[in-house]
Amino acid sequence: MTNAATATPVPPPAVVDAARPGESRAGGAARPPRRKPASRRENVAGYGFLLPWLVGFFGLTVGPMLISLYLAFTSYNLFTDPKFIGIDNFVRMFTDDPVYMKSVGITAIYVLVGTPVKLAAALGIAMLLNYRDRGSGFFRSAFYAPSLIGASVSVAIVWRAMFANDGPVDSGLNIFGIELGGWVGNVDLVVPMMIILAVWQFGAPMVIFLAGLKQIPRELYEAAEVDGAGAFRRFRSVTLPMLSPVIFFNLLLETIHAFQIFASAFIISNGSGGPGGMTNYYTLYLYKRAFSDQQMGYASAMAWVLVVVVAIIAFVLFRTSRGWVHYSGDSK
């Protein structure tokens, strides 16, 4: 008869590592799931698909832009070798440049009136096209084409010609007695003129905004109008909250875009920035300084404050969306 106390004890049968790649085992920590030769061959194709985005970045965009920062604290006129003179194109800029002072501010009248005004032809235009359906594919392509060829030379070209002196907007306003000599060369109507320019393009922000209107529910339309609301109350609350995420893109870019003004000033003004000095916006004296008066340096510098400063409006322009910028599904 056999002694179970003096049995051989039998030992324990091997453990099966039952577990699955990527779960944990007990005793253990999870093991990281093996990729798969073809998930690997995947990421190989991507990353040869992205090369050549990330070689134009790095080589067009990032490596300029470093180049530009450091020649923004030299003295370089591309001729000779850049002389590092630290903070004095800065300080010049600011204090010893009655042009560029002058041109910030021609600048900022531009931005400032030009972009509501532009946002506001859009809208309008925008909630036309929206109300009645005949003809808007026609209509939309024709507000549209302005934003394709606005910013070619040809365009800058027929503006001059039609604001200039015995051009076709003067003569006609001749006609009702109204004679203001031209546009072009008048000091007082440049502005104005350059302005008119910029809200013709509205092609493109119109666009959006009439994508933004037709995601507006009727039926908040029809609640407003049984509550008796009428139309300018029914654009307050309705219209403009719902569609204030596509205002901010608007308003956002178009700002943007409003600094970077150059092309219609420079073939208007046949590139003097005249008359004046009412068109010689941010970017066309910038241009002026690096090419024609070769100070490399100092347009270098003149390109990173205007970075800067619209880096910092775009920041205020994102904090203050909190307060009137709604989103759906927002609580507040």
The other form holds:
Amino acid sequence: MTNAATATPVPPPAVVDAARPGESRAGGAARPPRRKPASRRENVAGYGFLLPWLVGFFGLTVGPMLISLYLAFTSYNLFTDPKFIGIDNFVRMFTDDPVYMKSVGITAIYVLVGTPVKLAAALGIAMLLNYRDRGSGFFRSAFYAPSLIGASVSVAIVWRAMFANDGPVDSGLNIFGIELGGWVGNVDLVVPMMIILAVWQFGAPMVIFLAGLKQIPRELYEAAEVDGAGAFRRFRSVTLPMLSPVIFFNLLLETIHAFQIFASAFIISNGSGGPGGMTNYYTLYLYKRAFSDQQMGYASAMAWVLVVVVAIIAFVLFRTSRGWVHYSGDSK
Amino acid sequence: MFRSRRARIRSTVTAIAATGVLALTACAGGSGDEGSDGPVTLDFAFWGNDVRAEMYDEAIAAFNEEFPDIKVNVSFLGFPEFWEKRQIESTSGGLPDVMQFDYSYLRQYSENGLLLDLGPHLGEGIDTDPIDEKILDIGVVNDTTYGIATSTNAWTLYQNPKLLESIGAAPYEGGGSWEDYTDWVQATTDAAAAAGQPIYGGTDFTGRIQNFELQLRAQGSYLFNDDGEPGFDEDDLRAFWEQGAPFREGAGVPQQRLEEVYPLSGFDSAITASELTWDNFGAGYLGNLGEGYTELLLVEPPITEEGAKDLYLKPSMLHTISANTEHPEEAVELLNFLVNAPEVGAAFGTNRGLPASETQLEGVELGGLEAQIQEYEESISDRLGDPPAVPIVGYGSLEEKFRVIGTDLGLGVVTVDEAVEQFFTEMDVVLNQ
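Taking the form predicted on its own as the starting point, write out the structure of the form predicted together with its partner chain.
Let us now look at the entire complex, which starts with that chain.
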């Protein structure tokens, strides 16, 4: 066996152990230790186990994304070969498709109204659950359950039935003399109905808020109380700053999640996006363009616009977070 | 941590083998065929509901009595989902062997080489004697037969006698002008209001492209010709949609009520007393209306000009075979059975329309609604013109766009001018895609 290690002086073990990735070794002349054959085999085994994921990642994620990027610049109806049309799809989207602009509008309303209300509800309930430990396990599960089943077909069907003409909500309002004729078919009420459905599924951010609240040292509240801070002041000066990383995390996640609304809109409108296009959210309209209208090139362009918009919003949130998110050890 | 070199080698091999197995599993599709010498399995897909599924189960059971070596895997979806699935399958060559098929998509699929040329099988596997030549021609695109019509239907005006009786209103006699029909709807809605019942005379007919086509045909025009050119301009469409104003102002059912019951219509939700639609919808209407309703009326739709040949017989559906089927002979056997067998006629009645094949028609017990539909189609013979050209590629999505714009008009979220602009923009994309 050729032993290169014996020909090249090996640094003492203590020095090797002290070296951290990115740090230079004492003397600068020492070469990194040769990779041992056993380690290489471990790598092969590791990559072997990784291979299914890699195949999936490149075959089912990266590959389709690249193809979709190409299709965004084509006219493609699934049957004939894609025809390259440059940026026509993007131009049409913003200048010649009023339904697209309406879809953007209602999606923006859903995100801008639904997300803050949902987060406020999640934080409010999390604070209530954090206030008392008694029975908190039950309530935590009860409030979290809608999130587990929230995106399911059955919930959307139940939601439709609840808010339909003569459904429980409509009948309940009728008792008070408010006769709306159902929310499902009402152009003005279907948007609030969809937002209420989203807010009702606040369980996931609530659990994260609850975990964050439990991390806040009780001494801070005690000190604030000694200083004469009332409940609102303690919330503003202790809870919010200490919880800001969690708020940021939830805000980012829920914003991205809100852009992806599809299943509930599809079920409640029976795939039509109605009434009057008021449930025709971005992803539903994209889906209809691709698979009902066979305009796959246009749908791909829509998908890439969504990717870019969500990326910009995430970037802006990260940038603004520097001003209001406080991490432990932060000087801010 | 690995314990030995052998263990390391074993783990590496296991990883690669597992990957291979996963890859192979992922690739393996298989039709489930037992080989060319043994039984053959065919995939058959249709759109419909549980009621139609039971009918197909009965029909396939009868088929298997005659052809025990052909196993048929049946699957069904609602109409929009059915076509979404077919469109995805068509890109990978994975269409079912035999399909229930809609006329709107015949040109699109046949011109793209996705359907089997049935020409060589006509009279040789597919019995053509019991089917009228004109009906066989319905499945022809560019001089090649790709589909066989199972049945025909015609546009009609359905009415609900029970609802009309409950509000003391007389049925519409049929024919007459579109204004006459609008006036009758208004009068019926008023009668219902006077009787204190939440019932309406009808639905805004301008939401359906077929009513527009009827008016165009009465004027000697058409929706689209063989070259895909429209037979109407923006003014024609504007004038048509403006006819819906009385409905939107209170003569007909409010669009909000229709949105509440969608995908059912106002008619099969017992909200409206009349509806213009295809005549084979009657069985479905009675099923949805429920046990309290046993009878419907069919009369001629309004007519734009007396003596016009505006109506036509359309295939309510066709049966086609995938060009990629591995078992064309067996697929032809199944198609022929579904189109011609009297047992199938007995199973379906007029659920798929009035059977086009005489042998299949013999199997139908023509009583009640079935007899009414047959009588209706006979009664409109002097109004029947030549069928229009096979629908253009993308017609299905234009028909849906027309319906959606109709609902938007009803809800008041677009004006007629905006509606016309939207439809022409969409049509421009579809025609030039």
